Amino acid sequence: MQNSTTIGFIGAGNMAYALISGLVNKGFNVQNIKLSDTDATLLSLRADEFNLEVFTDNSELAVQCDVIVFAVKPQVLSIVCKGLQGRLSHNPLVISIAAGVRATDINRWLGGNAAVIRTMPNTPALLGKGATGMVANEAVSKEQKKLAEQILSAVSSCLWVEDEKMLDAVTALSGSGPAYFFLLIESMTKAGTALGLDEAVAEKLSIQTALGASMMANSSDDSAHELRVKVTSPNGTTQAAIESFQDQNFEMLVSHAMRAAFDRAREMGVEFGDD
């Protein structure tokens, strides 16, 4: 990505804040990144903490910006984006970050032809850790993927599925997923202290052990299956537990909880894709 590319985000809030920072982080001149909001409060926020332009005026902000990132929530975009319209002869990239929203709602939205990204973060992003997934209908050309795949990247994991329907199973696997970890973490506290545990210990504990097996997941050139496999001594404790996870179909709670986020963000795309 070179450093004169302007990008310019619609939204101040969280997820915007990690993606400036990122790239901030990774070097991108922050004088090329400009920032709208409806927020007057957290836009001097914003710009005391980057020192970056600031609009209160979307249009004013997007007939500059070569990639436009809509950061906001998904029942607004459909405003933001008609308040676009007209504005965007230029042709710039439009990134979408809201959950939901179809992408052929808001190309309609924005005037049609335009290219558009539609994205899938979550929450670990604002620690340079997310996963993204990410994909782009027909007016995108290879270049501007890979600019999309550059300015998530600076906090993210980025992959791309090619059907849009197969972004709604992102959403319910990894950007719900955040919460499925901390209910698990909450839970084994709970249950620590439950068998005599401080709370602060027992909690300290949750969250170090799911530190390290994430890690331990993300190094290891094992599945996730073989990782468990080899933990687990035969008639050992691990083994106890695990069979009691499965004896109560755990695997079948996890697959139930995962297609309600999934048909929920299905009932969204048609919610918030209305006129």
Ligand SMILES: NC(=O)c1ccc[n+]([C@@H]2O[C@H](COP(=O)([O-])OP(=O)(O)OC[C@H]3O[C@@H](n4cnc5c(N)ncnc54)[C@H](OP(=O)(O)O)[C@@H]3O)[C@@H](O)[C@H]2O)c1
The other form holds:
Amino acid sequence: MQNSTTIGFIGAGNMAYALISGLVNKGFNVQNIKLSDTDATLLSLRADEFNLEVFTDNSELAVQCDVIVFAVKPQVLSIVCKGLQGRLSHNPLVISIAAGVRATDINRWLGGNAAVIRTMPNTPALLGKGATGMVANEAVSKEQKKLAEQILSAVSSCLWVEDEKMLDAVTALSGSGPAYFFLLIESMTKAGTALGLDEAVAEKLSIQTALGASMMANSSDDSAHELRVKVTSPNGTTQAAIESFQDQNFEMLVSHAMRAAFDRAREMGVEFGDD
Ligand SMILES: NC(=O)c1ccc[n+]([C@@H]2O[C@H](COP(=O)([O-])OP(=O)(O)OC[C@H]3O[C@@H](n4cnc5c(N)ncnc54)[C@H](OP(=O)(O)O)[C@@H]3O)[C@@H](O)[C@H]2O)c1
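Since we've got the form predicted alone here, give me the form predicted in complex with this ligand too.
Every component of the complex follows; first up is the chain already shown.
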């Protein structure tokens, strides 16, 4: 990415904070980052921390930027987009991180012909460890795709999908996924406590085990299945636990849960885009 590229964030909340921190940590020139929000107090905090230019008028920011990142809640995105109609004649790249809102609706609200990339990051982005699914509309150039990837990769691993409908599958997997792991950590902590461990010890062991297993899966050439088989000695303790999970159809449970998230993501796309 050229350090002269100007990036404007609309919405100064958690995700914008994570992305701006990520970009600054990677050496992006903060003079080329602009930020707008309706909350002047929050803006002033961000301005003090990053020394960047802030706006309470989204249009004023938008006309000055090569890339505009929508980092507002999904419910307010239509108002934000409609407020920019007629202010994007310089054809900036528009990146939305708002959950559920479809690129076609964003483009329509902006007045049409906008280069829109819709993304689905997840909460670990706040620690620079996110996973982001991305989809581009037809107006987006190869260079703009690369640019979007460079911005989101400041806080996450980025993966493209071809069909926007697949972003609902990404939502069901990595978007909501951190909560599935939190549930497993919670359940293992409770079960460890029930077996007699001190709760704090059980929690620490659960968290560290999740972290270690994830790092192993990430760094190993073996698949998760192969790693599991390797740590499951015949007739041992792990086998006893895995068989118990499988007797209760663990895979089916996960599959049903993700289908429910997928269906809800599709519903939300209709709900938020319906005006
Ligand atoms: N947090 C996550 O982990 C996560 C993960 C994936 C995707 N996302 C998506 O990222 C987006 C941002 O999430 P977030 O957690 O950063 O939200 P957030 O902390 O609530 O930040 C949104 C900011 O936008 C401001 N805002 C509201 N209306 C505005 C307007 N018309 N113009 C400019 N700014 C306005 C809000 O101000 P007020 O508070 O005063 O309304 C708030 O400061 C959401 O769409 C969410 O779906 C978040």
